Each structure stands twice: as C-alpha cells, then as structure tokens.
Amino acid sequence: MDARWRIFPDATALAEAAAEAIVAAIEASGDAPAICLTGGSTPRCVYDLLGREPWAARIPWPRVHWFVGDERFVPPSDERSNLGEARRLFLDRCAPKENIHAMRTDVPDVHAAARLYEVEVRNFSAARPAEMLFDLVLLGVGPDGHVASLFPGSAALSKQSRWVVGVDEAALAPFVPRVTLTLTTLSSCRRLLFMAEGAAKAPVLSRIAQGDDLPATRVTSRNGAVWLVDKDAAPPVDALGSRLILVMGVSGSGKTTIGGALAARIGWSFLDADDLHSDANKAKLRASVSLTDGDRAPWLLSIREELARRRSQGADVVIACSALKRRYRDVILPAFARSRIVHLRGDAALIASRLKKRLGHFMPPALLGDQLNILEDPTEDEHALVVDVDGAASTKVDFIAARLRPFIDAGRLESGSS
C-alpha cells in the first residue's frame, strides 16, 4: 500500500505529529493496545511529549503494552539502551511495569535474548484477539537504509520464520551486539510510522522515495507507511510526485496484456502507447513498411504530452510502449521524476508465433525482424527489470509486482503537506 509523506518545518512540529499519531492509534485500538517503539535520537522528543499533557491524559496507561523494535546488548541503565531511554523519558513514570516488554540483556548473549523475547512476543500475540500484533510500529531509518537492527545485506533480513533474532555485529555505531524484531514481526501492524530529521538523512530518504530496495522499504503494514520528516531531511517535492512504470519490448512480447494487468493490480492508470500512433503510421505498418525515426518522433512527443497531462492530474501510470531505442526512452521517461523500466524479452520464434495468432492489430509479423534489429536493450544505468516473455501473464505480473514493490509502495507527498 502506498506510503504517505508529510514534511514539517522543524523537529518540534515533527515530534508533535508523531505523538499525536501514536495516541490516535491507541484510541482506535481494542482492549490491549500494543505499540512498538524505536531507538535513536529522533524519537526522544516524542517520548518526552507522551509523558506530558495533553497526550498523557489521552493514553489509557493500564491497558497499553509497550514493545521495542530492537535493543543494543547493554544494561538498561546504559545511555545506548533503546528502551532504557524510553523508560527514563516516560514509561517508568507512566506505564505499569508489567506492560513494558523489554528485551533481556542480562542473559549470556544476544541469541538467548532473542529466543526469550520471541517467546514473550508470541505469547502476547496468541492471547490477543487482534489479527495484527501491533497497533503501531514506530521506526527511524539509518543512513544506509537500515531499520531496527536489520542492516542491508544482513542474514537477519531473510529470517521469515523467526520473530526475533540476535545480531552479533552492528554495521553502524554503536558497534555493540543487538537483538531485533524481523521484517515479518515489524510488518505485523495496522500502522507503520517512520520518523527522520536532519540533512544527514536526506540522501537515504531520496533513495527510499525512488523505491530502492532497502530494509526500510521492505517493512509493510496493512495501511501503508507514513513518513514524518522535517524539511532538511525531505526529498525534493518533485521526487514525491507521480510515478511511471514503462513496460517495453518488441511487438508481440505482451506489453499491453502485462502492463494493463499490472496497472489494475496496483491501482494505477494505464496507457497503451499504440493508441497514440497516427493514422499514417498505422497505415504504413499495415503495409509492412517499417517506421523511421522521423515517423516515430511525433508519436513519442504525443506520448510525452499525454503522460504530462496525467501527471498534472496526479496519476501514477503504467505505460505499454515498445521504446526500442534509448533515445526513445529518453523522450518518454523525463515526463516523470520517478520511473522504472520493465523489459519484456524472449525467444524470437515464440514472439513470432504470438504475432501470427494476433488478429486486427496494425503491426504485422513480417516487421518483427526489423524491430529486433533496432532494439537497444536498456543499459545498466537504466536499471531495467528484465522479464522473460515465456509463461503465463499472471505469473509475470506477480513477479513484476513483487520485484517493484518498494517503488510501488514508495508513496506520495500528502496533500497540503510541505
């Protein structure tokens, strides 16, 4: 589900919005609200607010359960302790002790601590009537895109059956062992709230807005993510606007079928570029005469104009277009600040057999060879997802949607926020 981005003028406004979101999640929950907290410097102001009016008076403290997404393997009194900081700022003063679910750091190692916390979390989940484990998960993001103690390239990212794991070596300071919830556990939530502030976070937030595959973009929730960021950390406004997925390939590769099905799956607008060919171009193709670059130039400009029109209306678009040459793609793609390419590629004989079965289309099978000859595969800097044309269309749509999920979920600037 699409993320929503909200930009605030300063850290104070950001903290107040986060405190309000946490309290609202508690008010909308059932009998035993469960909130998962995060560590780091950004949420400290939020924790201070939660223990003060007007937010504290709205929290039914005896009913709310507090967890933590990860913990450094240090004593609770250590200033590096994530939950220790939250306890000092508000939990020990406001919450019943039995409602504070801390990760143990007085056991032999992080793996023992992970096993104990997994038992505690599973038992809480089993006793809770709610479908989701948490009502809200609060997360920060590291400069490398890590969340909790799930670092890029870490084996912990693939632990789908585990709820909690130990991390022997942290990839960033402080370099102490960690205990962390897994992606599966963090994603078991109704609401997912990210916080980030400061210019140092701007590069990674731009990557997240572009849909890069990072730990932060792999966490999901039933209602999508909400990113609360200050103006110094925020990506450019254009980078939080509409998105484009170009499904390209030679005629007969399945662009229209797959592009249309993908658009329907993710709820985006769909454009078939073939519909924008001029009558003259269509007549030329029906006569088995290949189009020249001069023939294609007005067509490409009409595509770009239609895409710009849809972008101005706030639409995210999947377009099916042959886009055979790099310079064709360079005309189309700049209509959107955020775009991805899906290249449908496969056996020429299979594609030819499909063209022979296709009825009523202006593109004849005889021109397939010409298209293959001028096709310029996307280069490495275009970051295309290559998909084989063989197999069921539904399987390919599943694959594309899964691989492009961080981009599809990257989200938009919330209306009225800037």
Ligand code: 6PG
Given for the second form:
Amino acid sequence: MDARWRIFPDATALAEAAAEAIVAAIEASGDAPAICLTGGSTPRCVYDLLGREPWAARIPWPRVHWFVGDERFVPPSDERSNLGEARRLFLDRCAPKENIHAMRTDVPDVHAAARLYEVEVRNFSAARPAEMLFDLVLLGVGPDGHVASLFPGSAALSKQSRWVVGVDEAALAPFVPRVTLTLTTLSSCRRLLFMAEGAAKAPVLSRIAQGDDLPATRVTSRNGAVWLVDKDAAPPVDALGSRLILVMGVSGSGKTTIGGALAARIGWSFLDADDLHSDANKAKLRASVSLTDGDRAPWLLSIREELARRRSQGADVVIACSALKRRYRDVILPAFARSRIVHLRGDAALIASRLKKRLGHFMPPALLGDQLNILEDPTEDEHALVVDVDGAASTKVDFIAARLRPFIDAGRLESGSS
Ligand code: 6PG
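Having looked at the form predicted on its own, could you now put up the form predicted in complex with this ligand?
Entire complex below, previous chain first.
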C-alpha cells in the first residue's frame, strides 16, 4: 500500500508527530496494544516525550506491551543497548516490567538470544490472537537503507520462516553482533512508522522515494508506511509527487493489455499512447507505411503534454507506448520526476501471430519487422524491467507488480505536510 511522507521543519516537530502517531496507534488498538520500538539515535526524542505529558497520560501503561525490532549484543546498561536506552528514557519509569520485552544479551551468543526472543514473541502472539502481531512498528533507517539489523545483502533478509535471527557481524556501527526481527515479523503490523532526520539521510531517502530495493523498502504493513522526516533529510518535493510506469515494446507485445491491467491493479491512471496518434499517422500505418522520426515527433510531444496534464492533477500514470528508441523515451519520461520502464519483449514469431489475430487496429502485421529493426532495447542506465511476452497476462501483471512494489509503494507527500 502506498506510503505517505510528512516533512517537518525540525527534529522537535518530527518527534512530537511520532509520539502522537504511537499514542494514536495505542488508542486505536485492542486491549493489549503491542508496540515495536527501534534503536539508533533518531527515536530518543520520541522516547523522552512518551514518558512526559501530555503523551504519558494518554497511554494505558498496564495494557501496553513494548518490544524492540533489534538489539545490539551488549548488556542493557551499555549506552549502545537499544531497549536499554528506551528503558532509561521512559519505559522503566512508566511501563510494568512484565510488559517490557527485552532481547536477552546474557546468553552465549546472538543465535541463542534470537531463539529465546522468538519464543517470547510467538507466545505473546498466541496469547493475543490478532491479525497482526504489532499495532505499530517504529523503524529508523540507516544510510545504507538498513532497518533494524537487516543490512543490504545480508542472509538475514531471506530468513522468512524465522521470526527473529542473530546477526554475527553488523555492516555499520556499532560493530557488535545483533539480534533482529525478520522482515516477516516487522511486516506483521497494522501501522509502520519510519523516522529519519538530518542531511546524512537525504541520499538514502531519495533512493527509497525512487523505489530502490532496500531492506527499508521491503518492510510492508497492512496500512502502508508513514515516513516522518525533517526538511534536511526529505527528498525533493517533486520526488514525492506523481509517478510514471512506461510499458513499452513493439506492436503486438501486449502493452495495452498489460499496461491497462497493471494500472487497474495498482489504482493508477492509464494512458494508451496509440490513442494520441494523429489521423495522418494512423492512415500511414494502415497503408503499411512506416512512420518516420518526423511523423512521431508531434505524437511524442502530445504524449508529453497529456502526461504533464495528468501530473498537474496529481495522478500516478501507467502509459502503454512503443517508445522504441531511447530518444523517444527521453521525450516522455522527463514529464515525471519518478519513472520506471517495463519492456515487453520476446519471440518475434509469437508477436507476429498475435498481430495477425488482432482485428481492427491500425497497425498492420507487415510493419512488425520494421519496428523490431528500429527497436533500441533500454540500456542499463534505464533500469528497465524486462518481461517476456509469452504467458498469461495476469501472470505478467503479478510479476511486474511484485518487482516494482517498492516503486509502487514508495509513496507520496501527504498534502499540507511540507
Ligand atoms: C540499530 C537500529 C538501526 C537504526 C538505524 C538508524 O540498532 O542501529 O535499530 O536500524 O534504526 O541505523 O539509526 P539512527 O537513528 O541512529 O540514524
């Protein structure tokens, strides 16, 4: 589900918004709210606020259970201890001890600690039947895009069957072994709240807004993520605006079918570029005469104008367009600050057979060879998702939606929050 971004002028306003979101999640939950806290420095202000008025008075402390997304394998008294810090800032003062679920670090190693915490979390889950394990998961994000202690490329990212795992080597400071909830467990939440502040986080937040595949973009939630960021960390406002997915390929590759179904699946606006061809271009094609760059130039400009119009209305758009040449794509894509390319490509004979069966379209099968000749496959820097034309449309749409999910869920700036 699409994320929402809120930008705050400073760390204090951000912390107050985070405290409000946590308290609101508790107030909206059942009789045993479960909150999963994060480590790092960013949430310290929030933890301090939760132990003070007006927030403390709104929290039903005897009923709320507090967990932690990851822990450094150090004693609780160590300043690097994530839950140790939360306890010092508010939990020990406000929460019943039995409601504070710490990861054990007085055991032989992180794997033993992970097994124990997994038992504790599973027991809590079994005793509190709910669709989601947590009412809210709070996460920070590292400059490399890690969340909790799930670092890019780490084996822990793929351990979907486990709820908690040990991490022998942290990829970023503090370089101590870690214990971390897995993506599956972190994603078992009704609300997912990210916090990030400071210019040092701006590059990774821009990558997240672009839908890069990072641990931070792999965590999901029942109701989508909310990003609370300060102005120094926030991506440029237009990088949190409308998005474009270009479904490209030669005639007969299935652009309109796949593009239309994808748009319907993700709730985006759909544009079939063929609808914008001039009558003169359509007449040429019906006469089996190939279009020249000159013929396509006004068509490409009309596509760009229509995309700009839809963007001005705040729409996210899926466009089906042959976009055979790089320079055609370079006319279309800059209409949006965030775009992705899906290239439907495959066996020419299969495409030709489909064209022969397609009735009433102005593009004749005879011109397929010409289109294949001028087709310029997207280059590596275009980061295109290549999808084979063979197979069922629904399977392709499932594949595209899954592979582009970080981009589709990358979110938009919440109105009035910048
Ligand atoms: C940890 C955290 C980690 C943290 C990010 C951001 O144990 O280090 O759980 O995932 O949230 O590294 O840390 P900062 O808030 O300190 O930037």
